[in-house]
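In the block that follows, a single chain appears as structure tokens, in the form predicted on its own.
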Amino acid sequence: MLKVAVLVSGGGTNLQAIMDAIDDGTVTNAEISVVISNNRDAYALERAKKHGIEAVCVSPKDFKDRDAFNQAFLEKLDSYHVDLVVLAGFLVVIPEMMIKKYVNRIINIHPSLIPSFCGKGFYGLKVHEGALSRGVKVTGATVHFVDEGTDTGPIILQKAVAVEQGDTPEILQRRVMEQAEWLILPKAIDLIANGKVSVIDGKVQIAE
């Protein structure tokens, strides 16, 4: 059974999608051991508690500097002995020491088709604002492993979503969530939980 930690900062819609997929059997051989947030007001923590999942906050406001916060966050994560870390709307830069400790064991969902509209400064609605201002006809979402760069790790899954006439960033954000994020993030977890994902020479191989 793959033990999963989900890291969140906000409402937790991707967390909900994962929990629902585990409940309905879309995701097998996986369980969420803990949900950790940097934001004690994150509704995602309530979602976890309602689901009977341990919910923990480690806030940078409680530490003298970022290094102290990073160390405490990593120690808390380590204490659960998880196999996979899922970044589901986690708005904290992952420290290098955590990336090195969890090589190819941290995945992230990004609301665009990487390498478009990704990297520093592209998060939340800013991604969709970028897509609309560029005038693209197709956007989507990407699940990738996390490495030392920003949105640069090996890509596991992508799903395209059409941009429609009259879209606002908010409308497009919702469509990308519904048609891509909430589908491919659970699917990636299921593939990993069932031993179907490997990284060879920096590229993801998925077994049939």
Ligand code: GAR
Second form
Amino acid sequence: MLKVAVLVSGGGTNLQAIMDAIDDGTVTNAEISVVISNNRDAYALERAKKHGIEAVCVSPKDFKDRDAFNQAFLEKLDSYHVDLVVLAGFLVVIPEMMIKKYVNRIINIHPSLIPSFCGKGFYGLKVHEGALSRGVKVTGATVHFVDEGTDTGPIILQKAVAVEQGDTPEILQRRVMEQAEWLILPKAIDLIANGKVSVIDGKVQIAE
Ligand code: GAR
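Can you switch from the form predicted on its own and show the form predicted together with this ligand instead?
The next block holds the full complex; its first chain is the one shown before.
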């Protein structure tokens, strides 16, 4: 059984999709050990508690500087001895020491087709604002492993979503979530939990 930690900062609809997919058997061989947030007010923490999953907050506000926060966050995460860390709308830059410790064991969902609209400054609604202002006709979502760069790690799954006339960033964000994120994030966890994902020469291969 793959033990998973889900890291969240906000509403937690992706967390909800993962919990639902485990419940209905879409994801097998995986269980969520803990949900950790940097934000005390994240509704995602409520979702976890309602589901009977341990929910904890490690807030940067409680530490004297970023290094102290990073250290405490990593210690908290380590204490659960998980096999996989899932960033589900986690808006904190992952410190290098955590990336080194969890090589190819951290995955992230990003709301665009990487390498478009990703990297520094592209998170949440800003991604969809970028897509609309460029006038792309197709966008989507990407699940990738996390490496030292921002949104640069090996890509596991992507799914395209149409941009429609009259879309606002909010409307497009919702469509990308419904048609892509909530499907491919659980799917990636299922593939990893069932030993179907390997990284070879920096690229992901998925077994049939
Ligand atoms: C999601 O759209 C996720 O892809 C995005 O934040 C949102 C979180 O929503 N993540 C990023 O932009 C990371 N760069 P949620 O809290 O409802 O799952």
